[in-house]
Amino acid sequence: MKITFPHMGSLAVPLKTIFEELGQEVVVPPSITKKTVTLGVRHSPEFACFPLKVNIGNFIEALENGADTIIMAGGVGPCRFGYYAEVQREILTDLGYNFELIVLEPPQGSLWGLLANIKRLGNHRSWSEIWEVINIAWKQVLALDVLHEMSLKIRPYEKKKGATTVLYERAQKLIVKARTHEDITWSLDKGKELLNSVDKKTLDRPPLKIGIVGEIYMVLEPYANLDIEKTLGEMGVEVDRSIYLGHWIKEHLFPKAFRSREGEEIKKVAQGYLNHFVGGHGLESVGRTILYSRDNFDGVVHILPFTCTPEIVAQSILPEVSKDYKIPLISFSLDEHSGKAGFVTRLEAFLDLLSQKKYNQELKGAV
């Protein structure tokens, strides 16, 4: 069995750890490139979500590299993600690939359903061995999330453009190689030291603070979102990402008793604008924007795949939220046709407006 799976931010790291530590051979797809997207677009329905197209490209490249088993998540609700696995199966079968597709359906509040699927992939390992491997992978997820959040806070202060990214990538590699609790703890501490060693400049005024909301794949995957976090950070903006892999796992795969209260708070503040589940992260996009306003953020960037129904619902509501809570917002609907130049131009214009607004507020406060 040669296992593969799609890319989505740092997702490949814990999945590779789990399957390799359970004795399986893993074929990680090559990093997403224009070739990946071209392959996916060529063989996917025209109006399919952009993430599905990229997934198809991932799988074709992995199958060409020898993979024979694809691991894919399932889904429930209005979001088309629940159909991805079956659509992908049909496309790849029609292309003549010989493979097995194993769909890990959401456990709906019970971790045991997910564990039962992993048991099948566990090479006859005991439950205690499987649980220990999952714990290691979970600790990797949390460590990567900590380092990522640190990089977003440090990047606007870097003296040399790109310095934070270089050290962040070095810190990531330490976590990728760590396969014990002790090694992960050491690697995280070392990664923090690396990031804290970035040569920082003194700013005349605090940087703009922008929150990023939207569909999870587009928020987590740098290639899909045109590397927005790095772009904003190097423009001198402190970015806060509304979704992290660890947060998503905790909210969707952990039993309710182990989840944070954050999800309930988001639903509560969104009431009056959107009071029911619309699939994907549509509800979270609305609620998070309100919370960013309450936390005095300067603006919000909303990212969605072109034709994404849940986020289109959110997109239609967010202008009213922006007006009522007086928080500027810009929305980007992205797909394979999106270009970096126009994207950056719109971001620059948005930042100019935010800077002027903040400057005017400071003047009023000084009077």
Contents of the next structure:
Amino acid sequence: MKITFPHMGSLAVPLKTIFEELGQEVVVPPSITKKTVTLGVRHSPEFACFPLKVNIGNFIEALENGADTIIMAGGVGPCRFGYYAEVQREILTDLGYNFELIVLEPPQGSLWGLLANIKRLGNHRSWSEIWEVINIAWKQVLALDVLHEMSLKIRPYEKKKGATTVLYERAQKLIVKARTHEDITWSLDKGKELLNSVDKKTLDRPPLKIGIVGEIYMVLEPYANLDIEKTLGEMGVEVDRSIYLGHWIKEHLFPKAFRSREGEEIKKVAQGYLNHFVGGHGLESVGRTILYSRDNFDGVVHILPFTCTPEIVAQSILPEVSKDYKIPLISFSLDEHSGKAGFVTRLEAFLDLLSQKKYNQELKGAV
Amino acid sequence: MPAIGIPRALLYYDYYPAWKKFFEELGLEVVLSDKTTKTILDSGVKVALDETCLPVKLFYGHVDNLKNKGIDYLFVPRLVSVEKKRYLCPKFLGLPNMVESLMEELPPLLDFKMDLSRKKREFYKDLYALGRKFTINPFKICLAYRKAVKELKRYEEKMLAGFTPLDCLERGEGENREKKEAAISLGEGKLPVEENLRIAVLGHSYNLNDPYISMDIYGKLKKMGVKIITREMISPSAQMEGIKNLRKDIFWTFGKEIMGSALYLLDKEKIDGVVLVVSFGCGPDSLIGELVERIYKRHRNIPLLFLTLDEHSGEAGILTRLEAFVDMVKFKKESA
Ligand code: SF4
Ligand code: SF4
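Alt. form predicted together with its partner chain, vs. the form predicted alone above:
And the full complex, kicking off with our chain again.
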């Protein structure tokens, strides 16, 4: 059994840990490149959402490297993600690959079906062993999320452009290698130290604060979002990301009781605009935008894959939210055709608008 | 008598007889938007986000059309689910919110959530709340609901017998006329039966049954002497049989219906071809359509035509593609 899975941000780290520690061979797909996307697009339905296409690219590259077992997550709708794996299986079968695709999903919303599958994938090791490995992986996820959040806060202050990213990547590597509780704790401290050692400048004004909302894959996967966090950070913006991998796992794989209460808050504030779940992160995008406004952010960037159903609902509503809450908002609908140049130009214009607004307010405040 | 406006779009084609009955029983006057025209579509396109699917754009257009019809309420239901364990697409779940956000000067929206994925009791509660806006008499609401359900049954039975939704919704009710029209609608009569090509036209009811949007695909095929089979003519149990071998149940009701019909026909019926009609920007169709196409290609040699509709589709182009397809199907049948 040579296991592979799709990339989505740092998802490969915990998955590799889990399967390797349970004695399986893992073939991590090569990092996403133009070639991955081209392959994926060529073999996917034209109007499928972008993440499905990139997944296909990942799978093809991994299968070519010898993988024979694909792990995917599933779901029960109403958004397309729940049916991704079924379509992907057919596409890859028609391409003539020999593989098994295992969908990890809580059938009827229970954790047990999922665990049964994991046990099979886990070489039939004992439950306590599997549980321990999952725990380690979970700890890695949380550590990576902490470091990521830190990097976003530090980047606008870096003296030398790119310095934060270099140290952040080194910190990430420490976590990747750490596979015991002690090691992860140590690596996290070390990683924090590394990030804190970034040479900082003093700014004469506090940086603009921008929140990122949208569809999870686009938010988590830098290749898909044209590296928006780094781009904004290096333009001197403090970015806050509303979704993290740990957050997604909690939401999708944990039993209801363990889910955060944050969801309730989002629902509550979104009431007057979107008072129903619409699949994916549509409701979150609306609610989060309102929360960002409440927390005095200067603006919100909304990222979605072209034709993403839940996010189109959100995008139809967000302009009204933005007007009512007086928080500037920009939506980027991205796919394989999106170019970085146009993207950066639009971002720059947006930042100009934000700093004007902020600066004028400060002036008014001074009078 | 307060008037309630119902847009002639989206689930109008599936549920209108029931909605009409229900509201009329509660003493309301039901006002429909006009039939789709270019003006209606354009006004919808204007308020919609670019990448919204065509049917939702059209829905906005019909809402706009109702604005100056002197209605007191606008019926934009939130259709979450019409059966256990299956949903409609996310856009139906957010429809009233999108309408409210994007459009101005609307009459008050009647917010009604239809969610049959939950306990029936919850649905009755929502229904009761809707009825309560117009009467305080619970029996009246209950009766109106019963009559509405009955009306819907009748409608569905007629469609199983071969009527298209438009035959039922927009033509006279006389029994004799119905028989005659049923025959026309099945496309019989022009050619001897054995020469008839049997082609299934599958897609969302709101695309296929709006002659403006579908560029009258039904009419065009009928003129070519084709016998048309639609999804409405295939019973729910047959549709379920169609999907029973899928690894994973399809959690969209329309997806299940389209896929179920396609697979049932592939297995059980003699058809000569399938025209699969999807709208540009439709989420579920992008996956379901792909699967149908792949399965057809793999299993049996039945030609399939994939038509994507958007607001720029030209009638001439569609006609050419249909004609070419029918010729191909005919040729194949003759040479077999
Ligand atoms: S959330 Fe959007 S991008 Fe993700 S699967 Fe659903 S429709 Fe596709
Ligand atoms: S099912 Fe497709 S066509 Fe219908 S509303 Fe949803 S996205 Fe639009």
